[in-house]
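Just the one chain here, laid out as structure tokens, in the form predicted alone.
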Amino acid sequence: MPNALTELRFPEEDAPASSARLSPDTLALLAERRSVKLRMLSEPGPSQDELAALLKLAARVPDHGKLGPWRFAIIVGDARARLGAALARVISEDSGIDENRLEIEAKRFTYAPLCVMVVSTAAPHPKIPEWEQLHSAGAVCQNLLVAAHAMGFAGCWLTEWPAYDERARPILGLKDHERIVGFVSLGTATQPVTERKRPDLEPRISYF
């Protein structure tokens, strides 16, 4: 894979930036990009340098007030199995949970080489609604997926029960006001993907 970092440059504060630039390659990528199922992800994943660049790209999102109302928690290495096992224990006594389900939960983070947990740190602010802060964190997840795709990796953005179950919060290191916006798993697709059904846009578009 070509070194995607060779030509990558991040402007310093107040340096000239780009408000618009014609890029057919970017448009083609957006037209064709799609997520990959978690179980279809495997090694190799982003290197440490590639991950650092991906996080910087992910963070270049609309952000009212420049609050940076989000953070990243990287699940990698032995932590993948450790966190999965801890989450499996959380639901082990729940009704309807069998050994197969527990095994699935224990393997949750082990398919992909790494997972980026994107956490919203949105909090009350005198001028900026929490709803807008949450939107910024959602944009981070999408930027991360698109950037990973452009770097030659596959990925998927999931939430599922650990993002909403109070019992999972201490395991995942969340503070009281924090919410998980997504678990973005990154790696290499183990098989080709095909296009899925997309929403019909016509009934979803109106004009004033």
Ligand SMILES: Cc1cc2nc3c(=O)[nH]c(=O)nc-3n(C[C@H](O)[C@H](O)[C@H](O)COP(=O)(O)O)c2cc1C
Contents of the next structure:
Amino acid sequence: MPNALTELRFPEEDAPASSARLSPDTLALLAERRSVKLRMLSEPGPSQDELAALLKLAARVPDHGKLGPWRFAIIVGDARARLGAALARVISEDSGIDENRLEIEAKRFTYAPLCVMVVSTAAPHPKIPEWEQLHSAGAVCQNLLVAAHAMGFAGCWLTEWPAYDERARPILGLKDHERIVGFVSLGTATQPVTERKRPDLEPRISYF
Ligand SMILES: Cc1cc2nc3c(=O)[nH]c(=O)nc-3n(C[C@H](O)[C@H](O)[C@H](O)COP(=O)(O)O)c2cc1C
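Please supply the coordinates for the form predicted together with the ligand, as a counterpart to the form predicted alone shown previously.
Zooming out: every chain and molecule, the one shown earlier first.
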């Protein structure tokens, strides 16, 4: 979508921005968007230029204190198999892990053309609770999914055990205070998707 990219305008600080804008396309996208299972993601994925634009779009999130308490690590090309193999080695000695599971683990990042590891860098701050810093990183993941969708790519947001296993941390290059908010894989869906069950909103909405 070269036009969509060239027409993107990222306002400079203090330049006019947008506070409201009728966009039926955006509403329809939000109404219909679905994630796609990791194994149903394939080539093509975002080009370098598209990825650069996606990261800029993803990073345009509410962020209390303007701390930018998140960072991206891109898993692409040969690194996908390398990282998968390294993670598989982590659990190879665990009980109940057979060859089949190891093979699946090693392929984790090889289905989608690329994966964006979104890391929360939230840290203690005199004014901004870490809880809020973490929310900003969650918003980054969702912005990334929505922006990728609008660029014509499918995606999914997963965590799974590598996000929580201490042994995976050095392999993923995490500093002590950092946490993985999501592995957002992007590519093209190999099959059509259908809608999933959505939470019933009625009991979740109240008015004061
Ligand atoms: C923080 C977070 C972590 C998730 N981790 C997993 C996961 O590890 N495995 C999984 O099957 N789904 C996981 N999901 C759910 C998937 O993203 C799921 O496909 C998604 O909820 C589908 O919803 P959608 O089609 O409305 O995007 C996670 C979701 C979130 C928000």
